[in-house]
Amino acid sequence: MREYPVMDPSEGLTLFYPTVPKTAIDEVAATLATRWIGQGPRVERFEQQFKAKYLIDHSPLAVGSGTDALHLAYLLAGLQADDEVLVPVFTCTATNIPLLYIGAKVNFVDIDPQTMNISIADLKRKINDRTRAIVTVDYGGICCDYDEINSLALKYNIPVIQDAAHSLGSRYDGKIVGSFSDFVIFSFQAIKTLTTGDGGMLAIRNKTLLPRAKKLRWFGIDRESKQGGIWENDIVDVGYKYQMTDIAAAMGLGGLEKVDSNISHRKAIFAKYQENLKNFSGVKVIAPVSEKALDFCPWLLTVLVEGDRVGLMDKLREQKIESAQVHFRNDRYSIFGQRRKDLPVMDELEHRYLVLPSHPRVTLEQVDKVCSVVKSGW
């Protein structure tokens, strides 16, 4: 694959751009004038406001990144060394690397050719009595088929850990993301729909796990007891430094005030791409197929390219439009062993998918331009 330098926004249309509203900037400025810039009262405020907006029965735990949230979810789910876990092969490596920390056995599942989400057919083929958890990723914001996934998990009495890093604001069967899996993680990394610079949230269905989760987030220490003047606490779990700071939480609080308009614009951009490209045979927009997943927040705009993908990327770059793959099949990386031979759909699509600009700074007129360039051929 040809190397493309990262494009400067002054030079053309970039693939990503952080969304930091003035409300977030004001919240950060106010925070910097207080005694709390590490984990303090704003973290708890952010957790509660996030819960009120996006969670129903789940308990929130704000952390330093989506990867932190995943690692904690795997630990709270009871995963141990040599446990077999079914995971999507197509995702950010952050989904699967924490399983390597634990020493779990990663069993990669193929992708669905329509959505690039985890394949239900391959999941059914690979689940077995040794499987200890199912991990899902809502690629581009499109929810996986959770009726089928939860039915399988119930049959085998194992948890579902949902990586919703892409799908903040999406719904499945009318239910908001964060309400239908045992553990749900959100990412607030720089270019996500809601950003805290870097950060994440873990949503936990079983509320009895929250006290342990809080300890694991902060070195294994019962932080609330310690701050209450009880200094004789024992440490019984090897914890981590996974907490969110008040500075990050301030960005999150300010961002929550504007996130709905952000999501609305992303939906408008997606609809515009679909409208422009629906009758063009050279590319196909990745979109929901199931009616239950139609109401979604598009974090990525992905197309499947017929023919020379590199040629299209070159054509777009000539017109100062950035494009890329963003995520790659995880089994290409040495840390996961070797490339698997039982992932035929991933094999077919890995040289065809391409991500086009889709963020709140992209205008509908710019979408028209991108689509015009695409339809002019390459």
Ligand SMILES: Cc1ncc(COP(=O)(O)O)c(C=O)c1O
Given for the second form:
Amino acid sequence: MREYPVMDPSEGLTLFYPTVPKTAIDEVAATLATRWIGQGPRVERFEQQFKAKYLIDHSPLAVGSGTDALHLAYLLAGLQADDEVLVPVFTCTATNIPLLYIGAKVNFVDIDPQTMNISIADLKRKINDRTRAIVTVDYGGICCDYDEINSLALKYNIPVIQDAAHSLGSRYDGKIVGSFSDFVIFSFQAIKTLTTGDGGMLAIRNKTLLPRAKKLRWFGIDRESKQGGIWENDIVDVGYKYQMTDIAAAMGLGGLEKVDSNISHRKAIFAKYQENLKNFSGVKVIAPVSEKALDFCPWLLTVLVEGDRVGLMDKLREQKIESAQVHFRNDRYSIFGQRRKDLPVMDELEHRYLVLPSHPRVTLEQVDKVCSVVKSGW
Ligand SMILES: Cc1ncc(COP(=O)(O)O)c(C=O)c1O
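Instead of the form predicted on its own shown above, give the structure for the form predicted together with the named molecule, please.
Below is the whole assembly, all chains and molecules, this chain first.
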């Protein structure tokens, strides 16, 4: 396998760059001068402001990472050892690894050739009476086909856990991401649309689960009664140390103030790539197909390459432009057992997809440059 060392921003156009507005820096500085730097009042304020913007009726739980949120979602969905769960094969390993913490059985579902999201046709083939949950990922920010997914979940009476690590600010059928699945998780890891350095949010539809969720976030202890004066709590449910800190929440609060302009820029970058590449047959931009998913916030700009992907990567690198795969099919990792043989679309696309720079520091002129390098062939 060819090696492409991570590029320094002083050398050229990097694939990712964190978006940290001044409002976030100021809020962190103010937090550092207070009593609360661990989990304190800013975490709750961030939860409420995030909820008002994205979750609507769902309950928020701020945590230390998107992975923490996924683990808690799986526990709150009642998943146990040996339960069968239908999961996307093409995603960050963080989606599926927490299922292994529990000992659940992952059943990988193939991808849709147009969006690289979970394939509805394969989901329908694989769902059965032993399926206990469906996990989805909105790859690159494009929503999956939730009408189909929700009707399957309803038919089998199982929950949908939506990994929205990529899709903050996207909508499905007019509804904002965060407001329509049983469990939705967000990631605020360094390079995400909204960052807290590391952090995550779990959105829970069923409000009655919130008290247990809060306990699971902190060792299994009822933190509110502890802070209310009852220090000696019994612990009946094994919990974790998954809370968000006030330093991270401060970044989140400051970031929220600017997130809409950040999202607008991401949309403009995506539109520019699409416009530039629309008549070039050498690559196809991964973009929404369904009308219901058209209003989306792009997090990744992925193209499917005709021919030699490595040749294109080399050509871009010569021009000091970073590109990479970012995510890989999860069944290639030994922890998930062996490579599956029932994923024909993944088999076909795994050598063709490539992610190009699209973070908010990328200018429209730089998009023109990347596209002219792409269009010059490889
Ligand atoms: C699809 C997806 N799910 C989950 C995660 C995990 O989030 P975190 O890094 O915040 O744990 C990531 C990336 O980091 C991701 O890309």
